[in-house]
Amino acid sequence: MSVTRNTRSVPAYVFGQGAFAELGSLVDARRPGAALFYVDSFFQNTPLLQELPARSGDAVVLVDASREPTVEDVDALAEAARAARSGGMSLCSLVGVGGGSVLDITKAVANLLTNPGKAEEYQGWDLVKNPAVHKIGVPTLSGTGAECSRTCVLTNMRRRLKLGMNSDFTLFDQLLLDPSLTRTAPRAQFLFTGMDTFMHCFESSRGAYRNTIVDVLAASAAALCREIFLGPGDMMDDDKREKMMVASYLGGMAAGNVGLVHPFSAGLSIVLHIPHGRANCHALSVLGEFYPEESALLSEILARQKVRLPKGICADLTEDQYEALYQGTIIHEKPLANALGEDFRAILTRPKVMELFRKM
């Protein structure tokens, strides 16, 4: 097993049903200064928006999370935040309230407010040089692990790349984990996003870069996923949603080195703009020769929870689109080498990769 790097974790969290009520005290502990809230636009006409502890002088920005966040999205939000600061706003904290996309946007903007340049300049490993603005993460969907990971994943269409700002500075300073906030999640989205946790776990524990800490975290989170999706009761019962939030947190900490699923998923997100969680499921559905047990388990979970995964998503693509899918997948060398070794290109030839996409 590999030696783990010098690893940091989120330093503080509040967890439990109803914990959202403590957000005001967490923000106030950072004042004086204004808070900047990034909130998923899904909550625009819901009580949650009214319950935000925003004071006069704070700013609330609704974020469209219906698509994957791009480097241009982050650049625009960071520029608006810089303009507010130059106009006299002193920021005490950024607060992200939403699913993985909103949390990633919050982390990325926090990085750009203390580091010069544009978002794409920091896509990679340890390129962020200065500590970010203080930030608080409040997930309203469980599974991506964005709340506890050291990356924020952004789509870069110019480079045909989906890659994060991987840095210790990207970690949230504070989390508020309230399972009651996931109650309104659409059923299919809850499953697809929750399965992201399961995929983090088996990809990391199967790879060459694994270590004992990752193995233990992954095993714990994977066991919770099996209980949530295949155990008695509905997957969205209160106790199951609470366990899903715990699984997401543990799985996120185990997700430093993923495998085959995430590169194929990235290709789908780049070319077909399919949301990450569902893209992962499309990928795993055709990777049975590499992950036979997990691919079969996905089919069992979908049937048990009565959630449909669309078929034929690549049926009518052009050859140029297939080529883009190949390039958008094969560029992720680190996870592919983690899964298959340094000679992964000999296995994932262009015809092989395109064949797998055609099966979707």
Contents of the next structure:
Number of protein chains: 2
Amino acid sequence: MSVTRNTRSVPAYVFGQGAFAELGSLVDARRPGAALFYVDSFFQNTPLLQELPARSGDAVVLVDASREPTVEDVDALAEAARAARSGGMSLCSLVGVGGGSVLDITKAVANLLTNPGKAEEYQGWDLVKNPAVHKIGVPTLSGTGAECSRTCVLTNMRRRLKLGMNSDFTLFDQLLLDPSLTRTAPRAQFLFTGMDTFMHCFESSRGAYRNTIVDVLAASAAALCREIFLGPGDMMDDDKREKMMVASYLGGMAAGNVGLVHPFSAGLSIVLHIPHGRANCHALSVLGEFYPEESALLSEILARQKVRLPKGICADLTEDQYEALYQGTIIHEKPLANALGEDFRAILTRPKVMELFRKM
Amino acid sequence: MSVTRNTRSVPAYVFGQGAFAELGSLVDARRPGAALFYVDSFFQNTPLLQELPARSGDAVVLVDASREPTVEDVDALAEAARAARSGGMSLCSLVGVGGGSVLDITKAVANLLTNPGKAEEYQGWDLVKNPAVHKIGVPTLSGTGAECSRTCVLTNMRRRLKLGMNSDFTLFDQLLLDPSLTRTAPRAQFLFTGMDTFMHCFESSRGAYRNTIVDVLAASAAALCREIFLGPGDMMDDDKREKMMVASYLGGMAAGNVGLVHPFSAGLSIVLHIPHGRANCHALSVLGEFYPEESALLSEILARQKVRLPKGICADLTEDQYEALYQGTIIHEKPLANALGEDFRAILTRPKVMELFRKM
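Now that you have shown the form predicted on its own, what about the form predicted together with a further copy of the same chain?
Below is the whole assembly, all chains and molecules, this chain first.
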């Protein structure tokens, strides 16, 4: 094992059923100034919006997270926030309330409020130069690890890839982890997103780039996922949703060195705009020759939780689309090498990759 | 489960065999200013001292950690550092290199450099008013969790108790976790200190005050301890010492709500000046009626690792000393209630407590 880089983690969390009631005091501790809340539009016309501790002068922005966030989404939101600031609004904190997409958008906008230019200029490793605006993450769906990762994944259609602003400045300053916020999540989405934790944890544990801290966190989070999705009771019982929030938080700290699932998943998201969690499941469903145990486990979980993963999603694609799927997958050299070694192209030939997509 | 307080963790770590070589760059990132190194005097005349990245103008203080640190120790070190500062030394960081005692001393002095008065004025919950001087923790022995806890336990003989400065400001700002630094630890001390992790983890998991994050971390760390002390190979093999460092780090985040072991252990440390790790083992060795599985496990581990725990340590004590042991134990109401409920005095009567000490 080599020495890790200096690894940062989110410095503070409040955790527990009902923790949402503490959001006001966390924001108030940052005042004076206005808070800017980015809330998943899923919560429009729900009590959560009324319970938001927004004060006079604060702004609440509803964010459509039904599709993966793009660099353009972030640029537009950052532009609006910059305009509000030039208009005299003094920002004390950005608060992201939602799933991985809303959390990632909040992180990206916070970076752009202290760094000039467009979102895509910061997609990559350590390109963010100045510390971001203070930000608080409030996940309402568990699994992506966006609440504790140092990245925010944005789709860039011009470059035809999904890439994060990978930076210590991207980390949230504060988390509020309230499992009761995931109670209303749609069942399939709860499973697909929760399984993201399982995916990046087992991929980390299988890869070439590892360390003991990450291994232990990944194993704990993966074990929680098995318990949640295959243990007695329903995956959406209170105690299971609580465990899923913990699995996402601990597993998120173990993410980073993924394997085959994430590159195939990224291809699907780029070409077919399939959300990340479900795209992972499509990918793992055809990767049985590489991950036999985990692929079988996914089938067992889907059957047990009565969630259907559509089949034939690549049935009617054009050759251009297949080529785009191939390119959108093979570009992810680091995770592919982590899983298969530097010579991964000898295994993942163009026909092989296309055959796998055809099977989805 | 209730909502946790806002829980802070050490924001950054560098981890791995050989990570010590990174200490210079971590300190340099804090310069200009002088670094103050507190190093366990165990390392006098060892290569570690030469490898310390101390520059001209820095100070290296050897700390005798053969006994538990007292408030007077900390006051004296803080006075010296304050004097150096008034003499024109500008401090950029305190660096603690040692076991739990040295780490706790470093944390306590850092608090006293920004808060006036004596150490004992800050023993208790959230009494530290001002953020401490920047500090880096470099453990050379694993198990106490001092590297990641929000306390620093100091013996106060005037008040006849061990009590920490329990504060968010007590947390280190940076950790450097290099398992190669534990290679020279004496065998018995390695076991006794490592078992501290097992003790606070199983006690947390058994108590009334719990949450799922702490439960998962405690279970992971306790499982690592079993593997280290009872798995194949020797407990001091490279991979085992590496796992022990991770167990201490993750388990330290789960500490806080201990049970019966720690109060009895504190009594021993106050009256007989037995170091914390070994005192824990003495305590657990006679607590079989409360913790049958864990007490048996301790015996198995001692036998397997060929480490002797002295017996009869309370054989020749006076009645006054027994009374002091009783008082030094029963004063820890919160952990005793965590283990036995609010009515713990009905179980832990004076004769019962004394009988347990007699059996050690």
